[in-house]
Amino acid sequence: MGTVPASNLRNFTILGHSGSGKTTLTDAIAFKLGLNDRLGSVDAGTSISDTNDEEKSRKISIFANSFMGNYKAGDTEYRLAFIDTPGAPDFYGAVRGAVRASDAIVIAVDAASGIEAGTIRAWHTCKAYGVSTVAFVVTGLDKENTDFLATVAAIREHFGTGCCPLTVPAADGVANILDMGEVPAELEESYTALAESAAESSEELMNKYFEEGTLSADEIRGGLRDAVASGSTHPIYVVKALQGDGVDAFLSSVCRLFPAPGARKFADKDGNEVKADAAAPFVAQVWRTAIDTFVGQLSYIRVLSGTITPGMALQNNTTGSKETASSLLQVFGRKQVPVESAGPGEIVAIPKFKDVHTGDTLCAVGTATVMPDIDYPQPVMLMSVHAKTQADEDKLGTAMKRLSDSDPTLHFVKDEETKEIVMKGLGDVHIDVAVALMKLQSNVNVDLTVPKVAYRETVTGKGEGHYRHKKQTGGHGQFGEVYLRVMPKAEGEEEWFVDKTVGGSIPGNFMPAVQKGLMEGLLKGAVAGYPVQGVKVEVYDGSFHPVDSSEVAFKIASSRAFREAMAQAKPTLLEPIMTVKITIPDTYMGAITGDLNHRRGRVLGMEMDDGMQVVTAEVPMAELFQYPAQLRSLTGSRGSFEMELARYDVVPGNISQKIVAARQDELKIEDE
């Protein structure tokens, strides 16, 4: 873009734990690049990144916001594209999209808090997405009881000795370790590690290092670029953002050491590399969708190959739709600046697409490339949504679509069993923000309640049922008689229906009607009217009338015979059991396991992962609806978890009685 060549573009995303200083660092960079006329502040609500009312009131980032600006390092002009991301696990979906759009990652580490769950999650995300260039920025050194060297030691302990400081605190602010005439004793090990990493980048430097035992600062800088791009070295920087100390040193190093577009290899779904060539056919991926109050939908794209200009015809290879890039925008907080073109590595927003969603691949017409989908975390928080008024009910569908289009981690599902609309998100804050956005974007007000659990029923013994359906109404009557047995279906057994009739007691042409009746019976069990699973039905006898028998008669007879048999087969209630993986600092281990026991949970195992405890347990879903908020309270926001359905299991008797009583009251209301 402009006069800056693609080789001088640097694209990176800032990750880290919530409160680690990512947005404050973003404000300092934006101010240095001239994107803002003053240094923004999260506390004062003037941050260039956190511009949404929810972000300002909560003082956390909710969305991933991108910025671009020029920076001069020495005599060379560079262009920086960078993204500020949320640190709270409730909004980690935004991180996944931002990492897909990045060539490099910068992880913020607060010196006062050290390595936290979000720090480790950020590191794992980089590795999962194949981003090799990862650097660290130590923040918060202006706080009491902070120690830069201790923070460096913690980073190296968790993420390897390839993590080496490049800038360090100094009496007059921040100093580059390579510019020090004499390296302090406590930094000699790091300086040696930098020299060794640089030496490994070329045979010439390796020979010199072996011969002389050292390399010059310029030689180390030259060799480090390959080491940083390959991921063998991860530089550590110091930035005191509020004072402006270390910002220039950090940006200069980013310009010199971070790779240009093309170093990170992007491949399509078929494994074909998409080369970062401005002259190649245009390929881009949508990594974020935003709803602007005035403009409408904004699709943020990372250009992977080729060049895009306003008015360009595009095809969406994910949906097959045809689109037009009406205009290209750079979005800086609330400012939207039109631009004339964008090439590989650049990030722009495009308004008013017809049928474009997050993760979609946009290409020049005639290009068949399709990029892999963005892998988002699965929901862990469920709430039932109820419109407050009929007017809200009429607009609810539109509001839900807007939210789910802009946030792929937010799901709305109509539960056919409970007849509820269930909102699924990554945490209670995520759900609260979604409700606020419904009001802001669509003027829809809703109430939230704990969802009903989709229980099931099964049998633990054998039971027999018989029903004769006989009805005479003048002319042809109705007649059908069915005898059957119900029993538990063996594990691995596929067939649930067995015809054991002999001698034509039920003619074959009526057997499909018998099966239909049984399937209707499976929808409403004998305990509390929940769907039935895990049962086997044997129809062994019956009778018919040559004139009055009909499909309807046998359907009714089999359904009622099933109800009688199930009531005799020791029916029981089943509940969904979830497998949960909880990541916490070791100090919270006792509180978490005790809480799991209180929730009827069963701990399956514990293991260490990068200094964090990962507890795997099985917990009934009914006990997890409010768990995200309670986990945050128990761990001071330092814990996270994920869950998936494991199986259905028997509900304990004392709890089953309460569920059945509540269900009977519910069914009475429905009947009325």
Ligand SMILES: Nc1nc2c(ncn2[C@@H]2O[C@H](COP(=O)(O)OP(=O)(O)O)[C@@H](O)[C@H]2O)c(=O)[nH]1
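Since this is a predicted model, take the numbers as computed values, not measurements. Numbering follows the first chain given and starts at 1. Think of the rigid core as the biggest set of C-alphas that the two forms share within 1.5 Å after superposition. Compared with the form predicted together with the named molecule:
- Remark: with the core as the superposition reference, the CA shift of residue 491 between these two forms reaches 2 Å or more.
- Superposition on the rigid core between these two forms places the CA atom of residue 613 2 Å or more away from its counterpart.
- Core-aligned CA deviation for residue 554 between these two forms: 2 Å or greater.
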Given for the second form:
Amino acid sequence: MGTVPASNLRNFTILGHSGSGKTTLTDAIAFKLGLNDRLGSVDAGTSISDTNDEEKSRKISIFANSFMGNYKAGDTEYRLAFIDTPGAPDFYGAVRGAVRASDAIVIAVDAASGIEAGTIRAWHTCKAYGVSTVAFVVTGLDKENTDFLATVAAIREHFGTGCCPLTVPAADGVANILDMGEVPAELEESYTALAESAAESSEELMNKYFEEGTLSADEIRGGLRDAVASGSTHPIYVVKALQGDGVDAFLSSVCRLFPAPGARKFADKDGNEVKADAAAPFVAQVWRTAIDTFVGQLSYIRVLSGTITPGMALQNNTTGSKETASSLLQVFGRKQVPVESAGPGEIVAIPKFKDVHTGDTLCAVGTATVMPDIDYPQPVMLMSVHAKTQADEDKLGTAMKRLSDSDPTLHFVKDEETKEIVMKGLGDVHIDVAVALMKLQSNVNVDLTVPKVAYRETVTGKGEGHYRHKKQTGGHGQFGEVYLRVMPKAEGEEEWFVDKTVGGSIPGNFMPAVQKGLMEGLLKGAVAGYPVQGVKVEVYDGSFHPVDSSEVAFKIASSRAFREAMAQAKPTLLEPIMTVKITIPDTYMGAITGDLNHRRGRVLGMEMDDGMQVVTAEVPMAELFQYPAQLRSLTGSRGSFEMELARYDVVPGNISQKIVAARQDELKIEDE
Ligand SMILES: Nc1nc2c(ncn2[C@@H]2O[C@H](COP(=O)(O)OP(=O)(O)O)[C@@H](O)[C@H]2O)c(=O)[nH]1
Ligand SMILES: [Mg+2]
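Could the form predicted together with the named molecule be given as well, to go with the form predicted on its own?
Shown next: the complete complex, the earlier chain at its head.
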């Protein structure tokens, strides 16, 4: 692969709904670029992109796989750097990384399915993350009952009339409208739209367009470049990937119309532009970290500025570590192709860094640039992880670290209240795949259970408690007496403990012991032994013995008195309540709100946002563990949701009884 000047580099990422043909398109492009000696197939398990065992068996993409290859358009040699991404929302983390690394986005649209939730999500992603150059590839046109112009109309309806077909199905495959000579009547409107966009790019073309009413194909081509770079025109292409039709037309157009690195502006954390200059000091950002069975950790970088070569000394400006780029690689499954150098816009994988994570900025030594973090979606699916055997338990830590190092959307958290290890991810498929990858990468087997809810307890009334601890053991006795009351702590009140004793009824030096006894009591409440919150304790009287009183005696007395007071103060169970934001197409409103009712949810509001309904509701955590799967089945994968802890609230009586009964069994087992 000979080198090309940075101005001849084209970098893009393929996004789209799951199953829209992104990987199949990737295989067709890779084959055309000579990266594979045969055309890979998702269905046959031979794709150049879906090479992980999990991807092959599920026939879905899980990772964002990058490719580079040279392509000749006309007499000019270009280099293409492109990324195939997963479409399922469960793997959206990979998309966020890929989008950070790309100058342009190509959205795949299956003509048989039309515009889907994943298509709209892809479009929003381009807008949200500042990628202006967006094109569409219509796939699936070899399927029955598909119609290219109908698909074009749907794209224009959703994403505006700036979306114009550039290549179209023709008798002998696929043709470029601008190369057709005679434009067929049904495409005249498209041709005019292209001419108009091109005319906008310069005064000269605009004048010519006004005078002659049209522009030549060459004039349009010249003018379109700016329109595509700025995002006022979005080319629509046709590729029949399985037949190999339209791949050349698509790639030559990408080379001629898509902008070179530099058109998409990258700014560092302080807002300074990082210029796509091959001769400037080296700056790159890690957009993906992979775990390879053979080489271990692989860090995928996008070069933003400067040029990297094997052996180069680097500094990680995010962690401060000093690193060396041992080698630069292109990785397709088990195949690794060394690369001699990489400049702006190029994507390479570097093995075996010491301390490098996704999102980190790698620079030439002495360069201080730090790029903004890549922002990732928050987890919505929680499951508790249990090692199957002691051998699995021993390796669990390593397995979890490997996984979470390579997937910024997967988190493992030890819940201090329930003592469980909770795996948090973006959906049930994400969690399933994580379990399979633990086995694949680290040979660790785990079982999953629905997490225990971290209930709490509080009081809703006042309660009095008294305990007199008196014991005579041999000569020296034990004595301590405490009177206290318990009540709800008012909102905003700081102190939970108030010493209201007078006249030294409990000497000051024993007060810390009294408090200690209370704190022990707070850890295990009166209802079902959950931690207590939101209570205030006033110790108002007591007595002591000059010889027999001790810290232990007062600790025992206060904790017993506390237990008595709690029981009287109308104790109740509290549960975590989450604020959820559910985004769905309007048609599913009824199904979603009905389902929320069954989950003890309370709808707080609904609003339209970009053609989607956004429902905000409060739902108890306990009712949300299976929600990602439920939302998927209710909406056919068209919905998404976010959640965050809103507060703790009282558990209704009937439900509380069930929780208490279950908890009593649990505590019994713990005691045995
Ligand atoms: N008939 C037909 N099938 C396609 C086409 N593109 C993809 N497929 C099939 O659709 C399924 C999903 O394709 P894939 O490329 O994995 O979609 P992705 O999820 O977007 O990567 C596979 O069975 C492909 O063989 C196409 O243009 N025509
Ligand atoms: Mg795929």
